[in-house]
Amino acid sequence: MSLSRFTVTGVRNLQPVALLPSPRINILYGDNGSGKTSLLEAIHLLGLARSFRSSRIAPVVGHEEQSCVLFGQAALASGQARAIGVSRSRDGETVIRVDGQNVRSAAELADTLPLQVINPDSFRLLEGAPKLRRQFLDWGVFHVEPRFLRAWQRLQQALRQRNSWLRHGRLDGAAQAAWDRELELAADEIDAYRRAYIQALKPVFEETLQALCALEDLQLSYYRGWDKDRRLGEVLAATLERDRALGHTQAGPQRADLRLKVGGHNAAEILSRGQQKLVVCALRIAQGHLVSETKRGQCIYLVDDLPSELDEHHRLALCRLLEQLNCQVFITCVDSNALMEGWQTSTPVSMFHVEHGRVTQTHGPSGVNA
């Protein structure tokens, strides 16, 4: 799937923005500070609802603006059309409409635009907290499993449950024991699906990687999040204690975690940043490639700053890789000769120059001049 159409009102600097961009590549360029990220910054609200920038809606609503405003054009995979918009006001109120129908949760519009996203931070996926790879995990499994929602939703309901009982006692016996088990019946589910999509992702993401660089003894593993060889049940009897005096639930699918091991080492201590990169890039492309298999559209790629802390080589490999999942790409830079080269003739390319917050076309698909 694709944007065949995306416009922008009232985020950040940007002026009221619109754009009818490539299928393929797209490739943002201009000054630092001319709202190259806020554009994909826009491509991601419109997606998800929120911003990959900052985790409050004030800073991304622009100044002397109430509300920000974004409407796209999705070429879904089967052929059809789909229209998305998407209102975030300063006072938090959010509007999601799909179809010209109001949408109550962000995962219709998650489902309809996959979306990744590889920027100077991406990193932080391999060295920050296994909030982070949890996440990461979790959506490529929503987006090929569809039964995954459901049950994460049940176990977040049963986590619930339980810990307010740990905080404040006001289960009986049965109840608790009722809560526990629903609570250990979604997490073996979420397990099962977890562990089907690594099974997966791993033979990809080593392929993937071969393709950016060499790392021997890289290892990709997951931790489920309570003991290997015991039932949740069993452990949750038997740290209940702990639980309590802590107010939560400490083992369950809620602190499951993938671990990156070099020589069975942390790989965020031994790996360079540019190697973190390429790992983290080779990550996400093998996550678009499995999004593919499911034949139910291909992600759009949103890359910031591609050339930051890659040498000419690897850039390059990495344009390659991204051109192979014959999907719809969004990259930033500062100097469009930089990524000029490495996509094939075949390839449409699309060029926009941006310049303090307004976006111009100089370049249709193909590099024919627009």
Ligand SMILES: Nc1ncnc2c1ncn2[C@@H]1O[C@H](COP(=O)(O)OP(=O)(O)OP(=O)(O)O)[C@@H](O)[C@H]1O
Given for the second form:
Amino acid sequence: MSLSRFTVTGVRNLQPVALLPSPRINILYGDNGSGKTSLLEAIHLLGLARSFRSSRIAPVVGHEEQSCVLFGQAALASGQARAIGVSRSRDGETVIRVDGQNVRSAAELADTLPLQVINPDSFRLLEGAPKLRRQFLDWGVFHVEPRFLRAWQRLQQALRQRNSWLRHGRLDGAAQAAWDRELELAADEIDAYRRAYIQALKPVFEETLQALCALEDLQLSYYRGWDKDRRLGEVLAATLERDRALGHTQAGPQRADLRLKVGGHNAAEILSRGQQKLVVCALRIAQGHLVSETKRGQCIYLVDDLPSELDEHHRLALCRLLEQLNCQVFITCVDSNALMEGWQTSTPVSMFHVEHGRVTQTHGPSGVNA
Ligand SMILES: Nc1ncnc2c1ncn2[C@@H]1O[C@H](COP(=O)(O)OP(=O)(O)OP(=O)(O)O)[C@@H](O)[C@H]1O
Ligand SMILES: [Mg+2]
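Having seen the form predicted on its own, the form predicted in complex with this ligand:
Everything in the complex follows now, all chains and molecules, and the chain you saw is the first one.
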């Protein structure tokens, strides 16, 4: 999966842009405030119909514009092409089209264009709330296990019913038991998918991390969201009074987490900023490897400000791993010299200069001036 053509209108400071990216490495360079992150944001909008910088669309739409419109031609693993169009107006109206057909859900769109983002916010994966790590985990499970989405939807419905009943107490005993049973079944299914995914992810993550930096005693573990020795039904029965007092269900897959520890300590409290960045990169690159083993093919990587926090040795190691992924990668940096070297001569590298919202290709796919 890669973007062979990409056009942007109405995103932040960007002038209307039409890019013919390399199927592999694309470097976007330019001064602070020139529009590099906005260009990555535009690709993210195309892939997920939302930004990674703002939960609202209004700040993303250019000051003088009423809407932003993204269009991309995606080359699929099967060799087929797919035309994707996303338009979002300032007031939130969204139109998503894939091959000329309207698409109703962003999940369907996410399935079309799997994206991985590595940006300065990525640190939050280690130090932030468990929700971020669950999102990371479920992104992976969603892209490798087609039955996951249905199970997750069942879980959400059962949880909504239970939480509403906890607050208002309007269900009779039999109906409540039936919903608890449904919750337990969905929970067990989700737990099984997540567990299988972690088992596959762990060795790939460890190998990737090893290639990036030496952190031998880093341990990745999975907490499923309730006591590992008891059935969820038992736990729910035991915590019923507390759940009722709080008005929501405490135990279950909605509380799952990934734990990263170094020598028994929380990785976020021990590792340096650079080491944290490398751990997050290793996690995201490992996910990309697992996706590429499925029939969906590769995902696209958006790496914002790759050189920051990294010394030359680690920067080169990260570039090598991104290159070995065989994926399409969009990388931003301020100084193009930082990323000129280190690529195999056979890897198609394109470079784009971003200046006051204008994007100009300065190097073609084979390193030749465009
Ligand atoms: N809605 C908007 N309309 C117009 N311009 C905007 C809008 N939102 C942000 N900007 C401007 O767009 C410019 C590009 O920002 P962007 O974050 O893409 O820069 P950048 O090249 O990634 O910079 P840096 O190297 O500092 O990360 C900034 O000058 C910003 O002030
Ligand atoms: Mg930026």
